[in-house]
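Form predicted alone, single chain, as C-alpha cells, below.
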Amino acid sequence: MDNTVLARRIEAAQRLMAERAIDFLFVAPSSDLIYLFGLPAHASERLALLIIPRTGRPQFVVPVLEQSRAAGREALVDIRTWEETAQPVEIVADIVRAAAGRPTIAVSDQMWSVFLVRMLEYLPDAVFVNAGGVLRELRMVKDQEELACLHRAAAMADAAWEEFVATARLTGKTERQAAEELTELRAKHGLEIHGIGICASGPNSAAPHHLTGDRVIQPGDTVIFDFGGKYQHYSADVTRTAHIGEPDAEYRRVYDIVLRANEAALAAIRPGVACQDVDRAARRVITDAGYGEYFIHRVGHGLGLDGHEEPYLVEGNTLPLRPGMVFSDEPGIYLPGRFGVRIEDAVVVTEQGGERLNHCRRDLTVME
C-alpha cells in the first residue's frame, strides 16, 4: 500500500484524536494496521504495536526478529525494536511518558488483553478507552483505493459463481464437496480463501450460519451458498440460493418475497438515510407477505477490510448513510425444518443511491 495513502489516513486518525481529546492511539495486529499502516501482522504472544500520538510522528514498537516486516514504512513512523529477552511495555510505557503526563489512551479491539493488563500496571495515571469510535469513523466511509478493490473482489467473486452455475452438478455431492468445488473457482478467479464458505443444503439452509458439513445433496433441495474471499486484503461477501430440480410453488413465491425485498433495500440506499430505514425496507417486503417471523436477522453489514465491520443495518441504528460506505443487502427468509433463501450482494452508497458491487445472476436458478 503506498506510503502517502498511509499518511494521509495516519493524519486523519490525528485530527479525530485531537477533536477528542486523545493523547495516543494504540493499534494493535488487526485489519486497523493493515488500514493505518499497511502491514498484515499477526496477532501473538510478541507485542506489536503501532503508536500514534497526537501530534507528532508515530512509533512502531516490534520484535527484532519481524522487523523486516515493516520494511519501507521509515518514512512513516520510526521503528522501535526490542530483543526477544525484552519487556517490550516498558518501550510502550517510556514513550507514553515522553510525551504526556496522565494521557488519555485509546486501545484498538483486538489488542490482547495480557499487553493492555501490563500496561494498566506499567501505566497507572493513564486513562484507557476504547478506540472503536475513531477507528469505525476513519473506515466506515471508503476512499477511491479501497473501492477500487472492493470492485474487483466482487467481481472476482460474481466470476466463480457464473462459472459454477454452468459447471457445477451437485445432485450426490456432499455440501461440503461443493462448497470445495466453488472454493477452486473462487480462487482461479483470483481471490485469496479463507475458508470454504457456507454451503447449506435442504433443511439446513434454514439455518444462516449453517456449518458446511458432510449431508448429501438430494434432487428437491434448496441449497444457499455464502461465500467470498480476499483482494489485497479486501472482501467480497454474496450468497446466492440455488434449488435441484424444478421447485414447488412455495419456493417460488419465498424466493420472490426475498428478491423483491433486496430490490428494496437497494432502493432505499440513499445518502442521509438512517441503516435501520434500509432494514425496515426489507422486512417490510417479507412481513407483508407473510413471513416476517421468519425473517431472523438484519438485512446488512458493513463490508471492507473485514467481512463484518461498521456500519450494521439494523432497528434501532439511526447512523445516516454517507457516500462511500459499503454493506451488504442480504434479506432471507428461513422455515425451520424445511428450506432457506437468502439473497446477499455488496452494495456501495453514492451521491445518486445504492449501487450494487454484484452482478452475478440473482434470478431463481436451478441446478442438477
Contents of the next structure:
Protein chains: 2
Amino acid sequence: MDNTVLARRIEAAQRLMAERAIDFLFVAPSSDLIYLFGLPAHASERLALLIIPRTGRPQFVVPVLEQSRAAGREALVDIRTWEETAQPVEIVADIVRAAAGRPTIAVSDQMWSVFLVRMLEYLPDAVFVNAGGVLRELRMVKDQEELACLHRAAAMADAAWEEFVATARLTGKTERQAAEELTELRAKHGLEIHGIGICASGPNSAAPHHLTGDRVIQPGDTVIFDFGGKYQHYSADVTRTAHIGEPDAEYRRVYDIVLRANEAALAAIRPGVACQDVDRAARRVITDAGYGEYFIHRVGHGLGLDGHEEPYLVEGNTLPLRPGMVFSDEPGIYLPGRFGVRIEDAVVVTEQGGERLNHCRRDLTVME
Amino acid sequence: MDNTVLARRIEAAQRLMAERAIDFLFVAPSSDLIYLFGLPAHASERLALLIIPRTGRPQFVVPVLEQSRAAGREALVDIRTWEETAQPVEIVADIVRAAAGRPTIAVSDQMWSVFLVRMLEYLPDAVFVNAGGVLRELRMVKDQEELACLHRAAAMADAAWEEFVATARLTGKTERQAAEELTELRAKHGLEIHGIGICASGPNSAAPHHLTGDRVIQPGDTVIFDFGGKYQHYSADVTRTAHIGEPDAEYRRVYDIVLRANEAALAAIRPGVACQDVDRAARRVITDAGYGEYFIHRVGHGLGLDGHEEPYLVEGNTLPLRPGMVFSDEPGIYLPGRFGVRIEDAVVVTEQGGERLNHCRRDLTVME
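Can you now output the form predicted together with a further copy of the same chain? The one shown was the form predicted alone.
What follows is the entire complex, opening with the chain shown before.
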C-alpha cells in the first residue's frame, strides 16, 4: 500500500485522538496494522507495536529479526528495534513516559492480553481504553480501492459456489470433506484461504456456528455452507443452504421465509437508517411467520479487513448507515435438533440504498 | 478429547492456582482453550470464556449461537450462554464478584485486549496477571498422546519436503508460487494448513521473518523455506535452506557452520540443563567461526498446540529442561543484503538427551 494513503489514515486517526483526548494509539499486528501501516504481520509472543502519538511522528517497535518488514515505511515512522534478550514493553513504557503525565492509551482490539497485562505493570498511571471507538470511524466507511477488493473477493466466492453446486456430490461425504472440496474451489478462483469454513449438516445446521466435523452427509439433510476467504486482505463472506434430495413442505416454507427476510433487510438499507432497523426489518418477516424465537443472532456484521467488524447490525445499535459501509445480510432460522437455514450476502450502502456484492444462486438448491 | 483428560488438566491448573494465590483463570479461545477444554474455537468479537475458579466447578461463558460447541462438556463445566444484545463482560464480572473481594485473575496470553479493557472497567479492584506462568508448567511437558501428534506432524512435514526437493523447479517462480507448491504437498501429506509459511529468496533470506512475497527466484539464490502445519492441533515446524545451482565456497562454509551449530544444540540437550545453555551451545559454534553478530535470534522455541510456546531457548532463561519438552533447534546466519541460512528441526527432550522429530534431508541441497 502507498505511503500517501497510510499517512492520510494516520493523520485521520490523530484528528480523532485529539477530539477524544487520547494520547497514544497502540496498534498491534491485526487488521488495524494493515489499515494504518500496510503490514499483514501475525500476532506472536514477540511484541511488534505501532505507537501513534496524538501529534507528531509514530514509532514502530519491532523485534530486530523482523525489522525488514518495516522496509519502505521509514518515511512514516521511526523504527525502534529490540534484541532477543530485551523486554520490549520497557521500550514502550519509555516512549509513553517521555510524553505525558497520566496518559490515555487506546489499544487495538486484537492485541494479546499478555502485553496489556505487562503494560499495566510498567505504566500503572495510564488509562487504557479500546481503540475500536476511534478506528471504527475510519474503517467502517470503505474507499474506492477497498470496495474494489471487496467486490473482487465476493465475485471469487460466488464463482466457487456456482462451480461447487454444479459439480459436487455430497451424500456419503463428511462435513470436513465437503468443506475441503469447496475450499479447493475457493482457492482455484483466487481467494486466499484462512480455514475451511462452516459446513453444518442435518441437525448440526441448527447451530449457527457449528464447527465443521466428521458427520456423514445423508439424503434428506439440510447442509449450510458459510465460507469466505481474502483478496488483498479484504474478506468475502457468504452463506448458502442446500438440501440433499427433494425437501418437504416445511423446509420450503422456512427457506422462503429466510430469503424474504434477507430481502427485507436489503430493502431497509439506505443512508441515515439506524443499524438496528436493518436487523428489525429481517426479524419482522421471521417473527410474523411465527419463527421469531429461532432467529437467534443479529442480522449482520461489517466486512472488510476483518471477517467481522463494525458496524454490527443488531438491536440497540442506533448508528446511522453511511454510503461505503459494507456488511453481511444473513438472517437464519434454526430449529434445534432438526435443521437450520441461513442465507448470507455481503451488501454495500450506496446513496440510493443497499446493493448486494454476492450474486451466486440463492434459490432453493437441491444437491445430491 | 476425553473429558477425563481435560478434568485432570483443569485440576492440575487449580493446584497451581492455589500455590500461586490466583483466584480465577480466564481462558479465551486459543491453544489454552484446546488444552483445558478441548475446544478449537477462534477468537472473535463475541466473548467466549472458560472461567476456572481456584476451587470448584468452572463456568463456560458462550454466545447462545455457539452453545453447541460445548456439547459433551456439561460434565466438566456449567454453561452460561448470553444473547446477542447482552454485555457478556457483565456476566463475567458477576461470577467474579460473587466469589472474592480483591481477586487475582490470570488471563490467557492470547485473549483479545478489547475484553481485558472492559474487564478493567467492570472489575476495578481485580489484579490481572498473565496465565502463562501457570499454564506453561502444564503445557511445556508433553504427554504420550501429545508426543504422538507432534511426531506425526513432523513426519508429514518431512514427507512434504522430500517430495518438494525431488520434484520442484524453483527458478522463475515467485516466492509465493514456490511456497504454494510446498503448501500443496504439506496438505497432501496430511497437515492442516494455517498460512503459506516463509519462502525467502536471495537477499530476502537474510531476514529471518521475511514475509513471503513476489520476488522471482533466480540461479545463484539462497532460498529458505520455513514451514509447518498442524496434525490434531499440534504443530510441525521445520526450516530447510536450498541453493539454486552450485553454491560458492562461502555459502558452503556458512551452511556447514549452521549445521554444526544445530548439532551442537542437539548435543547439549539433556534433563536439568538450562534452556539458555542450548542457545549458548549453538551460538558458540557460530561465534567461534566468526559469524556471531549474524545469528540475531534465539536458537529455539517450544512447539505444541502453538507454533511458538514455552520453553524459549534464549539467553537469560535458566529454566531446566525436563523430559517431554519439545522445541525447535534453529540456528541461522544472516548476512544483510546477501543471504541467510537456517536449519531447523523439532526436538524432544528424553531421559537420555535430545532426539530429533524431523528427519528430512538437511545436507547441502541444490535445486534448480
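Positions refer to the first chain, counted from 1. What you are looking at is a predicted structure, and each value in this text was computed from that prediction instead of being measured.
Scanning 136, 171, 312, 320 for the location where one rigid part gives way to the other between these two forms picks out 136 as the hinge.
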